[in-house]
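One chain is shown next in structure tokens, namely the form predicted on its own.
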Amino acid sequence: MTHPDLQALTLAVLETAKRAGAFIRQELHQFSQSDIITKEPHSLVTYVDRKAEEIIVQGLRPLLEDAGFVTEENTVDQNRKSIYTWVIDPLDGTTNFIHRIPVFAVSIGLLEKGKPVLGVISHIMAEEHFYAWEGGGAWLNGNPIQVSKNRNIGESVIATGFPYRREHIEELVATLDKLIREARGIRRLGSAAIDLAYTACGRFDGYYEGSINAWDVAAGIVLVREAGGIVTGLHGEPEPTFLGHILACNPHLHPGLSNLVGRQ
């Protein structure tokens, strides 16, 4: 496989994300409670998630013929062994979607030998399309974006997420307790992809989560890094895509935030 033109590839992926987003927006007021399936406690899915994933996979297949797929809804064979791997969350923020809270996104990342090199996040209802590729910077609707320059946790707004599984509530609450005392504000939007996109453009100063999946973060990792930020595991691990935990913020805040959230 020849090395792809990442800029051209990103723009093609963006069009696929927009098509999936248009379908999701169309279905927002069409589905009913009977369409909701419980995958596990607190984790929900609808036919909208699955159809959106099918749209995305169909759009991506011709772009890199031998690429593998890692997807949330398993509508395609899962394969991490290829040089290139698409990592897809067709509807990040399904619970928000079901409750018609307009905070949900399409998230599409591309890994090269396990490292994220391309990311597209489409915040559907806001019509905000975030995208980045390795060496190409990070962009929002055609305009370059950067992480915040805030140096002080006390002046920072930090985003986080809560796990579907509730086995480690004590650790989660203990970390929140520390941050509530230190930071200006804590936000929980219900979409890791949007948390990372907002960190990339400086709306949030940082984001962390202790229980997360690769499809939630693969695209956002590229966005934050290309916007000048640092993305690691909670304990400083350099490639967090498949770790199950993540910390993303500007370089000034990383040491202090890592110290606060890395002891969960």
Second form
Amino acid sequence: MTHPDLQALTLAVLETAKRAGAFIRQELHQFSQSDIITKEPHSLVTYVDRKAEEIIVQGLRPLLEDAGFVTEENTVDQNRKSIYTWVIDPLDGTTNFIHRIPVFAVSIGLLEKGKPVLGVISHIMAEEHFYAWEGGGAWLNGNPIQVSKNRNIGESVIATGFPYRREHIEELVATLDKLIREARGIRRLGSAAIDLAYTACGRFDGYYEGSINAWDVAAGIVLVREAGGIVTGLHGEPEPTFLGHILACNPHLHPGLSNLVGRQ
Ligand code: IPD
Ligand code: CA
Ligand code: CA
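Can you return the structure of this protein in the form predicted in complex with D-MYO-inositol-1-phosphate (IPD) rather than the form predicted on its own?
In what comes next, the whole complex appears, and the chain from above leads the way.
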């Protein structure tokens, strides 16, 4: 397989993300309570997540022959064996969507031999499209973005998320307890993709989460790295896509933050 032009590919992926986003936006006031299915306690899904995933898969298939797919809603065969793998969360922030809180996103990442090299995150209701490709920088609606320059945790705003499973709440609360004392502010938006996009453009100084899936973070990892940030596992592991936990922040804050969140 010849090496794809990542910039051209990113712009094509962006069009697919926008198409799926338009569908999700159109359905926001159409779905009813009877469309909501409980996947597991606290984790919900609707036909909107599934249909959006189908739109995305259909858009991506012709872009890269032989690429595999890892997708949250399983509407396509799951396969990580190819050199390239699309990693897709068609609707990140489903609980927000169901409650009609306008904070949810389409998240599409591309891995090359397991490493994220392209990421597109569309914050649908804000009409903010974040995208990045390896070596090409990180962008928001055509403008370059960078992580914050803040060196001080006491002046920083840190985002996090809480898992649907409630088994290890004590550790999570212990970490939050430390951070609430140290940081300027803590935010929980309900969309890991938007948390990472906001970290990439410096609105958040950092983001961490202790229980997360590859489709939540693959695109955002590229965005934060290309925006000058550091992305690791909670204990500094270098490649967190499939690790299940993540810390993303500006380079100045990484040592201090990994000390604070590392034992989660
Ligand atoms: C969830 C959101 C949330 C995060 C959860 C994710 P979903 O994804 O990103 O912010 O805290 O860990 O599962 O279910 O809305 O796609
Ligand atoms: Ca998600
Ligand atoms: Ca989702």
